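The form predicted alone is given below as one chain in structure tokens.
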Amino acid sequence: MRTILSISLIIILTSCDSEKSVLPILGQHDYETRTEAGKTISDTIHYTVPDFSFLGHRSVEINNNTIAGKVTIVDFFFTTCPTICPVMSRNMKKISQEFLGKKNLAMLSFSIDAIHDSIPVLNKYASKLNVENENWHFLVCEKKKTFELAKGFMISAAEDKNAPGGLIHSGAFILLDGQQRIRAYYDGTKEEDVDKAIADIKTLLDEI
């Protein structure tokens, strides 16, 4: 038995005004059943992220073990692109300004631009943007390994020769638990959704 949630009920669930609201866990989940002492018993096995291993603008690889653990804020991007990156890194900055300092806290920008973003031009790009936390990490892989992850995080990324820059991908900003579970998805462009995830990561930092 599968239960599987539309974009629709996620962004339903996640817009909920209650500062400290009860964050829902996003995705496709399988249930277990067993036996015990004559009873039937359901466990429930949570949606997580797929396994990753991309190397960072620090030309260090980064993977599932370095967000274990953590909350993780994670948005797909791409350094030339012409349209919403600009506003997302500037509000990813935001928050990793409000959680300066922060180990429980890991932030992953995974670039879909695998020929032109090398590691110097993630560092650049991270430097232009004066990035401050050491736990904001620009990632690049192949092509093909980036836009099939980012189906893991429930999102689009493709290439269009008709969009801007020849490749379309979601704004989104996606919200980890320590479990690497989808918790949340915010609009990166919006101030007011930015605002929102400062305020569930906040909530999950304290259940750590």
The other form holds:
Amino acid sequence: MRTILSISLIIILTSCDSEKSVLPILGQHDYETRTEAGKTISDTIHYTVPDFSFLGHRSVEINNNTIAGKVTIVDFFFTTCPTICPVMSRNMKKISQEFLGKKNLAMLSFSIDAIHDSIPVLNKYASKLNVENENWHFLVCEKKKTFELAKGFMISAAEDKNAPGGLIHSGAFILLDGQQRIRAYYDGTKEEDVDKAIADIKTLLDEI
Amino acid sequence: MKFSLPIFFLTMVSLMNGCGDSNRDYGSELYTKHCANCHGIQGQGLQDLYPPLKGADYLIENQRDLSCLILYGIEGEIVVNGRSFNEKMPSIPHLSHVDLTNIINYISKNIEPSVNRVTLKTVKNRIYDCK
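Take the protein just shown as the form predicted alone and give its structure as the form predicted together with its partner chain.
So here's everything in the complex, that chain up top.
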């Protein structure tokens, strides 16, 4: 019989990891213990981001299968956001150019403004940004699902009448590994952080 | 008048802040906060979304209207250095005349030297005209 021990650990100690890696695995862990030949063995079950299925700016459905086995970098934004988003887009663009043609890296930019950011609007945004990387997708889905998903990435996104543009959201870039586990957060508005992200993506690409 | 300790402290604190502030570059702070997001720290613009300010013929030719443009925003198609832009620049209505003066002089000094320096008085007059 299996006993499942739930242990809340938000920041994970690398010492718990069975595999050697430079980047820790973030999120709450569960431990599953089993008995094998009289010995108690404990397996770590890592947090993975929730399932999603959103429409992309190229009018194709993008879901967990799209990013399965790939390193993925994610952000949440909206096209009319006057504050941090233009900087985030500038920085995502930098990452996208760095990994042009690298099929093992997926990039997802989720719009949190389902009302304004229709597929044609996202498509125009991508083309005005001169997005060349085919693996970068701008995605939209109904508001509720998007906010739910943001929670699943453990970042904030919500409506706020007092905020410029009517929405508040984190400026984080979130790095996932091939198993959709969260490996790092970056401040998507800071150039140093973006350079770190680029270096870490290279590390993770070597892992898969 | 009765001596009030809290008021004394507040005065001291504001005086101290005043001293510390004398070296602050308001133009740079304002530009970073209000313009750099879209137009870039060096005024380089962002692809076909946000036009450049550095070397921008539109800015240089329309510099008389710059105060009004910043205050009220701009939308509809415009052509900057032969490239067409058509996004909305939101208005920044809470900027004071002093803020606008500082922003424009920052642009003149650090981003696009063909933009002439302005005085608070010219900014006031131009705002008066654009209303």
